[in-house]
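Form predicted on its own, single chain, as structure tokens, below.
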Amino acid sequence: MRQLASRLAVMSGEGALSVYARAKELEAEGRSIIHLELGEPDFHPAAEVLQAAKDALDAGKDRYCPVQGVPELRQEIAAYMARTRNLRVPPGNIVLAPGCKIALFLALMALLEPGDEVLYPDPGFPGYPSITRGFGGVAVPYELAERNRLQPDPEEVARKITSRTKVLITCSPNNPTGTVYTDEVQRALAELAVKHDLLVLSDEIYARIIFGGAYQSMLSYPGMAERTFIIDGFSKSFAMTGWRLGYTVAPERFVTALDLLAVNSYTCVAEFTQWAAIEALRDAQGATPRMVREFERRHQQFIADLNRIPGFRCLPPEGAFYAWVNIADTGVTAEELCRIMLEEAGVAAISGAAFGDAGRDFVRFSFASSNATLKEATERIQKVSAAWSAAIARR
């Protein structure tokens, strides 16, 4: 019997989705489950976004459209980049995709030859190493360590660069840690990219969700315009997760390749969603800043409550909507702790190992839920913490 392609053996799934599946099984049995495993805002798109989608459908905008995306949306994304990140991006350098994962997938497909090395953050989004290995690349992690306040260490990155290193992936704010890379760190990474002629994939899907200060894109540093791919989209900042709409801002010389890959895969992104996305970017009612302010309020309460649970230790995130909790002091593995929380407390969270080896002593919680829900979640966890707090007391 014919076998599946060997690339599937080196790829991996996502821990969040497997936890979600088990949580839904428990719900089907009548259990009350608090979902803190998925990175999905509990908001919905603004009213004007929904109306724009309806208007587009009524106007017959449900046909094939330009592969790169409708010109009006690409122009609006360019204006958005200038307004929110002080970047001057030609609309012709923007390629729409049905979600950021596809944008990341096609960028790596366009860039990697078998044996090429890709530096990626650990902990980080599981797709980085999985997709890299699927294309025959070598995934090389650089650690986001607690001793460095979860910032990349440019010296470590420099030590890991070899003659085969081709791509450096950055993600700020980071999933799962919520770390916003400092200007000093990003500048050092940019200098390494220029020095070693590396291409950079800057995952900026959480760029609008930061708690203080202005966002600095990797594209803004000297020498980076010709080597940086921005991966961004509408899922997180505009609460449009199910719309499956992302994009790549690419150096001009790579746009034709991305266009070719789009033609050979998804053809084009649904036209009516693109017209709705224009209204999302314009954000006439300030929906995104309002949502970010709410996330900031939530995280202040949630982090404080988590740090009161025996054996939990959490640095306040600077962006995104994740709490990255060190649970080493509990004496329980992250996997077992997540099992206890889900099966006994009805709280779904993700073991940090799902995001890389550096996450083995951590658990990720999403705080994209209401304050009341988050408060109930920590109260439930407190009640089952007896499973490990007695061991802490004996030490």
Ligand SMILES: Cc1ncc(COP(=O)(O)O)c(C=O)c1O
Given for the second form:
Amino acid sequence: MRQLASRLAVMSGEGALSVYARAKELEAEGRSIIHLELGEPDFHPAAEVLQAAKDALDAGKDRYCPVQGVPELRQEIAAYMARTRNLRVPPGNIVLAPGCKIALFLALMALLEPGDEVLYPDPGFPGYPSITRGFGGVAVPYELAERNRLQPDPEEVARKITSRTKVLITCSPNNPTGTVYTDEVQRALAELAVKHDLLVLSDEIYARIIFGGAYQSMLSYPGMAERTFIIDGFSKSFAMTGWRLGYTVAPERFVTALDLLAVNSYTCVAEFTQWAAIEALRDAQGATPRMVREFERRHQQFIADLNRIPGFRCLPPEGAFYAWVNIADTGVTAEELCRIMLEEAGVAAISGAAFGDAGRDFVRFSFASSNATLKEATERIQKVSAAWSAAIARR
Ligand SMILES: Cc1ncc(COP(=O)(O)O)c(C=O)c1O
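Moving on from the form predicted on its own, kindly provide the form predicted in complex with this ligand as a structure.
Now the complete complex, all chains and molecules, led by this one.
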């Protein structure tokens, strides 16, 4: 029998989705499960966004539309980039996609030749190494280590650059660590990119979800406009995960290639969702800042509660909505710990190895749930922590 293409063997799935499947099984058996595994805001889009989608459908905006996206939305994204990131990007350099993941996928498809090396954060979004390998690239991790407060170490990145390095992926705020890269780190990474003529994929999907300070895009550093692809979208900042809406801001010389890949894959993004997205960006009622304030309130309580669980150690995240907990002191593996939490306490979280080797001793909890639910989750974990705290006491 004929076999699948070999690229499938080097690609991988996502840990969150398999934990979710098991959690759903337990729920079907009647168990109460607290879902802290998925990277999905527990909010829905603002009322005016929903209304704009309905109005667009009523107005017959359900046709094929321009491949790069409707011009009005690209204008609005350019204005949004200026307002939230102080960037001047021409609307012509923006290409809409059905989600950031596809934007990332097609950018890497456009750029990678077999053997090209891609530097990516570890721990990081699992798609980076998987998609890289799928296109014949070599995925080279750089670590976000606790000793560096989960920041990239530019010296390590510099050591890992070779003549085959073509792309540097950055993600600030980072999933799963919540790290917002410092200005110093970003500047050093930008200097390396310019020096070694690297292209940078700056995944800015969590850019709006930061707890203090202004967001600084990788594109804003000297020499970066001609080499930076911003990947952003509506899933997180506007709680629109299921709408499948993302975009790339690309240097001008790459736009035709992204357009060609769009033509060959999705043709265009659903038209009525694009009209609704304009309202999301305008955010007349301030829905995004309100959601971010709520995440900030929750994380203060949740991180403190997690740090009270025996063997748990968690630095406060600076953005996104994840708690990244070092569990090495529990004496059990992250996989076993997640199994105990799910099967015995009904709390679903993801073992850190799902985000790369550097995540081996960590567990990721999403705090996209109400304070009461988060409180109950930590209480449930406290109750089952005897399973490992006795071992800690003996050491
Ligand atoms: C860092 C990062 N990039 C990209 C994505 C994909 O987002 P989208 O829903 O727009 O495809 C995610 C989703 O979890 C993410 O965490």
